[in-house]
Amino acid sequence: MTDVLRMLIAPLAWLAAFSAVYGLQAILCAAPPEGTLAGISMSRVLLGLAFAAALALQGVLLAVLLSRRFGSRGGFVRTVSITGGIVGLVATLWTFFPVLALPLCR
């Protein structure tokens, strides 16, 4: 793994997940699936699964960046990459939580 990739992978993964989750929300608003699961609409369930997948991805990325095998040995690159991983995880929580808490399609 190159140093540039280590520093940019978490923010780029957040960007891709952001596009995917809110694109999925637009699709679900245009053509909502029928049915419920445990009283929760299928649209909300699908968005919750996408949110959970994005959180898991960011958690795995942070664990990889913290590992000795894939993490950087250099001080500056290690600090920037781990900070990027933490920022990606917090950004995922902050920006994707509304798909679970706020009304959809308004």
Second form
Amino acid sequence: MTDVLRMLIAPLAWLAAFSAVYGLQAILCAAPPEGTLAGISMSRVLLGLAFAAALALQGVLLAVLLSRRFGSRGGFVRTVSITGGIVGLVATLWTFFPVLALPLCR
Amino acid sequence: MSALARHRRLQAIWSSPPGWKGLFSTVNHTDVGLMFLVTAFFYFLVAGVLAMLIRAQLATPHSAFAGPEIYNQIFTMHGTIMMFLFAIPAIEGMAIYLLPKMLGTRDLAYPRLGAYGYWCYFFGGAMLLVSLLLGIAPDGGWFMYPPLTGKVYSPGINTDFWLLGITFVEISAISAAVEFTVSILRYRAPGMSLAKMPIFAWYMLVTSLMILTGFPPLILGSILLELERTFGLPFFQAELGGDSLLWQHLFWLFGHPEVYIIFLPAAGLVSTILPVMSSTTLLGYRYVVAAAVALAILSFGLWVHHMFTTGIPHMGLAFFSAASTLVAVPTAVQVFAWIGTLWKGRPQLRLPMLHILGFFATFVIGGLTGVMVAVVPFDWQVHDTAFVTAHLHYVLFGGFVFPLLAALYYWLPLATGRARFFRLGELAFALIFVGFHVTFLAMHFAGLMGQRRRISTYSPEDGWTAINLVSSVGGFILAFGLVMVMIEVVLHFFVRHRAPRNPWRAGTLEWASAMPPPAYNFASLPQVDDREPLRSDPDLPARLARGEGYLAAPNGMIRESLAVDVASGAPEHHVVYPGNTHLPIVLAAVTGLFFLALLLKVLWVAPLAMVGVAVLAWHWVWQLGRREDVGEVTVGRGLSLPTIAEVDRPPGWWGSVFLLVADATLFGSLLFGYAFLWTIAPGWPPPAWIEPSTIVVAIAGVGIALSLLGPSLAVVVNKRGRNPIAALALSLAGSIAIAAALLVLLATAPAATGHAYGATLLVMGGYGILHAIVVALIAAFLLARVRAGYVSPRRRAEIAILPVWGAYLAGIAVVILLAAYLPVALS
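Could the form predicted in complex with its partner chain be given as well, to go with the form predicted alone?
Below, the chain from earlier opens the complete complex, with every other chain and molecule after it.
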């Protein structure tokens, strides 16, 4: 099961982060926090932090999957799991990018 | 033992009783798979007739062919039958039939569960069919949006047929998904590592995991809507704290992955057949697997793209628009792998290949229009128009029906042992391909010209007359083509034109069995060293028949197979299967009684039916196991393995884990609904909150501790050779304590009919109590088994299941308490 987990973990982490960021955006629109940070609304700051955390998580996962210690040694599982790691990273970049640019609650 | 003598012995052990009697008691995967396929194609015929009625109605303006009431039922049932009674069951049938043969084993992990799933599908489908014949069929569209489907606007029984019938049918999908997942991971030929699995098995593994996580939101939505309709719990009524958009979220959380649940197995069929038709191997096997995994997971981030016009903020739309465009990448990886396979091989234009080329042309167009509707401004223009109808047919017919027809022609010689005699298939393909594109290409333009979907008629002034007539003519050409396919398949059974063995020169193991395959599949189980064993070892079928594989010597009247290590495929356990029984059909009938009682509002029968289900389930599990230790069993080729009752991780443990994945998804969807209503629904905060109670927390705390401690203690105590009865009693007490705490919690909650808040608490509490009852039953069952002598330090498999369920119960109890009390405490 460890090998199956290696193959699924990065895209699954993207899915969890995707749900969390979408949920966070809904909560921030329902109950917007007050104040700003360097002229940026707290809501956008929080979403930006969530984006950064998701990216960092994907980066760590990819590094883990590439490592000799935790990554698979078998050729097939290694290829599929590293490809999954790249998918997770690209998906995080591509799908969360709107938090930097678009209006939050309109 | 000679090959013939072995065949006779194994046939006596594995086959079902002859004639009609065997149909009701068989649990053999070959029988059950064929039963699924025949029933699914029957529903394909029914839904096809409904499609023709739709096209007859729309062929001319102001058509008097059917009034709006009947028309609503026709298009609703067309979509419902195609999605729930044809597409998914056809996949199940194909996989149930093929997987054990491809994996080089004798049956799936849970033969009785497969049969139970079929009978749930049969009875659930019959419920919907009866509603259609009586003219009281569902009429709210296949996605059943409230408030249209609420009690106010749909007071009749029509919607209830859909909600209850589909939920009943979904039992078969969930049970099949559990069965496929465990079978693919654990029930393979020795030596078949993950890297050597047939590509279809990979696709089915991914699809099964998707079913386990994709179907529960729909099941939850159906339960909530039925609770609203029957008991007045206002989940979708805005004036009482509900929100009709919650249904859309729950439905599309299921609905979009559903598209890929249908497409991925079809892609698996293409990835299997295409290399054979090109006399080569699949290009980029590893990347195709990675693409299938990526596609499956990304598809869960697309559901809101069906809701772009519901007023969701731009940023939310952008998340889902981005994910929707992204999903094209792994799809394209697969398409390029198929094109590359064609390029490196020597493609032959045989009949399955024609359908695969039809798939390419059609699915790619459907994929491209999919990218178009993923772009928000374009979607706003075409939402709910015939353009979307055309797009989904390109994706589903192109992405599913063409590959299914390719598979039908590809594996027909295997299933019947006969070759085609009449060459109707080529003409049928031409009619299907031309008819399909005439019908649905035209429909794109009708949509772009403003024709809304689901309208029963239109005026000549709308300017859609010619285009609809063309579309209808195309629809009838398509129907002729499909009828010709069915005629050819029927004729196939009357013409004794023997097919040569492995007629396509394929490399996968299903062609290593006799044609048609015997009930036991393989006289002895192969040792696999290659992804395409027949390519590297053409003599393998003969050697297996001679008994040169595992389990070549039949053991009494026992149905035997092997379980392997997940990653390496090394043989780990000796498996004993149950024999033929009427239990699956009886259990499905009693399950059906529960749904029928709810449908006909004879509510007092429903709990009785539940008791009946529990009694039969007890009997079901009691039949397994032994009262004496067996030790290691000789399985051939110099190998001895422990039997399945004497291991730490038995099939029941694996099945429980994956069933609980589906269960947890349902619970997660409920929590999502709670959070959604809390943050988005207009009628919040509720007029009254629940009062947090320290007594409830204390009782639940004790229950949670016992539910965690008791099962683990039982496992340890039993392993050390001491009597586990006290530890099991602790588990039982733990689940009773949790049930009691949740009952008190519900007693102090606000009225469930007054606001969606109280209704949600009721469902959460009810969910917890139901699970406490299940865990209590498992603990009570184990107590009885220990007393009856079925459990020993060596025979520890049964007791290993309890910790999984105990931990799950403890986990959900904690979450329910937090969900009920934490928001009140914080506010």
